[in-house]
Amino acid sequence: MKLELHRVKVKKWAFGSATGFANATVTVNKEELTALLLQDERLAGIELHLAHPGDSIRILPVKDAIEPRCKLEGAGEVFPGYIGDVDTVGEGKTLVLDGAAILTTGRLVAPQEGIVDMKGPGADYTPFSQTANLVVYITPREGVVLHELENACRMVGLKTAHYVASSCKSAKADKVDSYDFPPLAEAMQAHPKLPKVAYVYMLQSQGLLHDTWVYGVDAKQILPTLISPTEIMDGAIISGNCVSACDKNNTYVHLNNPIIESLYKRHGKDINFVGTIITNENVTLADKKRSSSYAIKLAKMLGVEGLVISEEGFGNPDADLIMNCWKAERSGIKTVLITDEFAGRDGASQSLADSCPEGNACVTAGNANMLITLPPMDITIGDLPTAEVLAGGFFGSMNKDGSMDVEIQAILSATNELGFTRNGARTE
């Protein structure tokens, strides 16, 4: 599978009377775009804003980030199950607007979703204070139930980044970069000094608001599978779920996985990275056992050598985490973790709620219990009095001066289990 992501670099958003790309700003039309969200009869309103870097502005609680991407050329159209038929995506051409972000906002779920502060130590702990922000603000119609308004909040997302991505196909790539996923038995073949290396992607699947979507379908009810780094790249995964903003992978960090983009970067230089196989996080004993044994036979099954396994959320998957570990390590397969921590202020308590033995190599995205004081912003999009309510914030977060105290958790991919953070480092 061969997908070229044509990249249009992006440093402005603007209101106009037509939506499309010009000097390095995307302009929306504000009462076209309201119009077609709000076909969705399940909402009441909505609001469109915009954040820049360095702005003194406030997001929250922020539900999803979504990357503008539409196709170019090839079959389907991204976001398949929700903006494009089931169809199998990750081929032929698809338009990137790098640099841009759609966030969704409103009185939604809040206990779990999330802060971007756009200026001052804040902004530090989340990507999306660098990147160009449309945020849309939802307000929904009353009586509609819970589950029913998260989807309506996450088709609020995708609707505006395929729209406003499909106004700019005229837009000429800065960047064209090209990846490749050949088919297995070719990929077995290649590179046979150096180790086959997979990618065992956990989702996050507990339910009650705790979903990851593939292809359309609720993540918990599939088995474990193979899927190519290409259809994730084209919004074969979407997120559903309402985990701690910290570690909560959006729907813009799966496209952006750093994780695949890394192992793609090594590949053919120091492993033969050889397949990416989903797998889902569980509540049960029974459904746990089943997907980590799953997992793992498919890993053996390809005949890899090595494992990098990522986590999302934080205790009950930290069981599938380790389970998926002495799995693979017991069958001679070696691993690396990649998880966050929830180790108290003071950082002194345990970091994960399991451990094994053969847990020895684990990349840590942060502990997540950090407290940070975020200094009052001019202007807040979203509603304010949610800090307190938010995984990460507690009753008291909001001080008199308008300044508040939360734990980092509360920031959107502050600690982000892929390690799409501002924390961190890499050697190459």
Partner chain sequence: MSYRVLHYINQFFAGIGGEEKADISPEIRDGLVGPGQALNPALNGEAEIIKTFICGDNYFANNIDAVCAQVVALVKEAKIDALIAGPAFNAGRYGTACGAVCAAVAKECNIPVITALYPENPGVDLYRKLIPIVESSDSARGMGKAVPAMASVILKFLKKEELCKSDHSCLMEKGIRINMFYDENGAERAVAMLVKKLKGEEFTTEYKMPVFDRVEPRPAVKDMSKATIAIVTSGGIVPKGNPDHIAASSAQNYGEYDFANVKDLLQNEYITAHGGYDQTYANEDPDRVLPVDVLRDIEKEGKIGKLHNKFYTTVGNGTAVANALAFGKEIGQKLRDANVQAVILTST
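None of these values were measured; they are calculated from a predicted model. Positions refer to the first chain, counted from 1. Between two forms, the rigid core is defined as the largest C-alpha subset superposing within 1.5 Å. What changes on going to the form predicted together with the partner chain:
In a rigid-core overlay of the protein, Thr386 has its C-alpha displaced by at least 2 Å between these two forms.
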Second form
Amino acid sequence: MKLELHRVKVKKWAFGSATGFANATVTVNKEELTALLLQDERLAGIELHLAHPGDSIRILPVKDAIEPRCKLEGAGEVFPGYIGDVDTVGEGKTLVLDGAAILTTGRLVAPQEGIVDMKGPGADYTPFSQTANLVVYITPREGVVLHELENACRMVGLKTAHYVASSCKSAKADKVDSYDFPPLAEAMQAHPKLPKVAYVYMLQSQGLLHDTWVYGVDAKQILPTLISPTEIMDGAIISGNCVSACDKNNTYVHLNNPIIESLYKRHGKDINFVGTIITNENVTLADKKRSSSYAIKLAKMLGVEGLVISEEGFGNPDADLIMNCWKAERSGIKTVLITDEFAGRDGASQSLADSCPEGNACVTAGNANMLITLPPMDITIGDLPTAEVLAGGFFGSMNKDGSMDVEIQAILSATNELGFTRNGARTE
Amino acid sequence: MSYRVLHYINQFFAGIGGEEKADISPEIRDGLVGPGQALNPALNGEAEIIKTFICGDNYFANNIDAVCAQVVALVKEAKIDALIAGPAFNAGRYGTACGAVCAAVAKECNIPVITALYPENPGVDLYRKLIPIVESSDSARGMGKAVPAMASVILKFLKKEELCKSDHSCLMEKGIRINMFYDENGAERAVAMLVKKLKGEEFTTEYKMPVFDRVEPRPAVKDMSKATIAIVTSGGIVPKGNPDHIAASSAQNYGEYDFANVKDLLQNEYITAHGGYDQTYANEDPDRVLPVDVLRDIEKEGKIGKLHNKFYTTVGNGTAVANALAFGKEIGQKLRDANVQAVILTST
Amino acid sequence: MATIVPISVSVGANRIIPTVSIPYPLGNPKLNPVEEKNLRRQLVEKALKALQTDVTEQTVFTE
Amino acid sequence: MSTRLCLITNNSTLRACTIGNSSIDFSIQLLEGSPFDVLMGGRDLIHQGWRLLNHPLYGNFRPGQQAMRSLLLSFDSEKNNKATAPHQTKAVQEYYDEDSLNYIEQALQIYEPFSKLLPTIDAEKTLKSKLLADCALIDKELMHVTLKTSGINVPLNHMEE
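Beyond the form predicted alone, can we have the form predicted together with the partner chain?
Below, the chain from earlier opens the complete complex, with every other chain and molecule after it.
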């Protein structure tokens, strides 16, 4: 499957009369977008805000981050199952507003966090302090059940991203990246001297606010399967996951999966990147056994010698990660795991809940319990944690001067387990 | 004005004697004693050992809190700026004493401390997270290397200067996870690691999963009817009242109890301190965890030479591996000193 | 002597005797006192036998 | 087939769960306690041969951020009887499920440092506090699949009725 990503470099957002792109700026017609989003009666109100790198702005709790994309050529539309129909995507040409992001916010449930600071020490720990952000603050309608609200919020993010991108189709690409993933028969013959490698992509799938969707199908209900990286670049995988902010994969990082990027960069030089296997992280132990055995069986059927395995979340998914690891290693496939750590505020506790001796090659995105003090910001977009949440120690502590002491666990993508950031840890 | 340094050493390095003098009580001398004569010049005039605190290893082991309090008091009273303990190399009780004294002084007086231990020394795992420890060889032959390293590190702490690369390389890992920003993102690091692993090249994992080391199996006991057998348990059986306050989980110590004239562990005389299982059955009959009744019968029938008169116990519930390692080494040492030939280790 | 054999294996024990249950490794409250002590005796004798057996690798003694 | 199911929870909104197939003995232990108490209760059952059906660390919250915990366990009497026949000398060891033991011990180690800070939850508190009501709702959602696949009917959210 061949896909070209036409990347248009975006520096700024602005509000104006017509939605479109000109000299590195995306202009948005506020009324038009608001009206489009309010067609969904589950929502009572929509507010649009702009946040650029360096602004004294704090956004929380951020529910999802999405990169504006739409198809230019090829079958279907981005975000199949939601915006596009359910037919296979991942071929042709896709427009990408590079450097821009849509951040949805609005508190669905009390214990929910996800901080993005556009400036200060907190900005170092989230990739979204470096993107120009259109922030959509959602006010749900009273009495709508949580399931429906969660779906409504997810749709707001995807509709906004698609609406903005499709209004900029005429923009000229600053950079075109092309990706080519041949059919398996061809892939297996290619680069005979290079080791065949695949990627096991674990998707959070535990239940409401902890879910991921593939072509609109809830990942809890899939058996592990093969997917082309180009389908992922067209939004085949989207996030409904609100917890925990530091290591949930929002839609933005699914679209821009850095592991696929790194594997593709070495494809044909050091490795033969033959496939991506998606699998889930369910709550029931039977599902964990079934999915980990099924995913590793697919890797054996592909005849790969090496696997990168990325986890999403911690605790419960540690069990799936460890099962995937030892099942692969014991069938002769070498693995590297990417995870994050919960080693306590003093960094002295056991980082992972589960372990196996076969896990001798690990990359980590750092210790999520590290405490950090975030100075006050001039503007806050979204909802501060309720007093009850703060009292219960669910979030961290607010100081009199308006600053906050929180663990980086509360910062969006701070310890992202796809290895999206340069964050990590070492033993001292 | 040079910094005032206190030096802690044991009876052996003070030239007083070996094992036979291990029970001597603390003695404070002015100036340099033993290894102090090599340490002082290494401080090249910027700091000076003005007092030496000497204590027998056994005396320390039996009066840990009291001796630590005495050292702390001396540090305050003599306005000491830094404490150097050892080097203790691979001496188990001396290493634990150096670690304990440094930890107490660091906590109570908040002044720089340093010691030097061989990696296998039990003191390492007990104190590595609390104090800086220079890695030394397993015997006094390593004095020449350990002394300058300790001097260089303690001077940097005193002058509040950054540790240099060679300081870092001679200090032992604390085992604490510190966040840092790498040059490449995590994905690139992972793919690079996989390429190396596939080629069979050397790579360093960013996180080591806990792996337990293997031990060589000991040869079989030749004549059981002449052998002294000891019993040790992680099931937490202790005399009523848990005199040594062994914690129900994450135990920080172990107990040693004499049961020479005990034929059977009776309800209400022995209990379990273990928080990891329903205690009803062990409290009803502690023999269900520590089989004293059956072993006494076997001893009477002459099937074993002798049941060692002391049993060792701790609580194996969420115990830090480092602590368990240290307890094991110490208990093993004590049983060997009491020439026990074999041990039955029970756990739940 | 331990109830959870796989853990004893993973931590490197060389001579392992599987025992009855976690809350009562060397007994069984469902038995009367005589039977229970007899069960304990069997288990301890297995341990002594294991101590008199040369092993070259980690060995679980079930007999 | 397992003949007994037990749901241990401090989430009162699960109180009204019922079993579809009446031949299965289904019991609910509704604790007035913290998540740590629920895990300890689960541990004692596992030591008696019960088996976990859901992972005790479900949900991506830290112990201090989730007031509720639920464990669904099953007891396979056939496996248990075989192992614990008193007079057997050979199979002396009682049955226990290794994975369940492994996961419950890991969970307890992670929850232990929080054990004194976690709130004690009861039905009345859950109704009164918005935060606890949200926690209860999320907890029920996360347990949904496990309960459903074991043939247990989960009551509609009382807000929805």
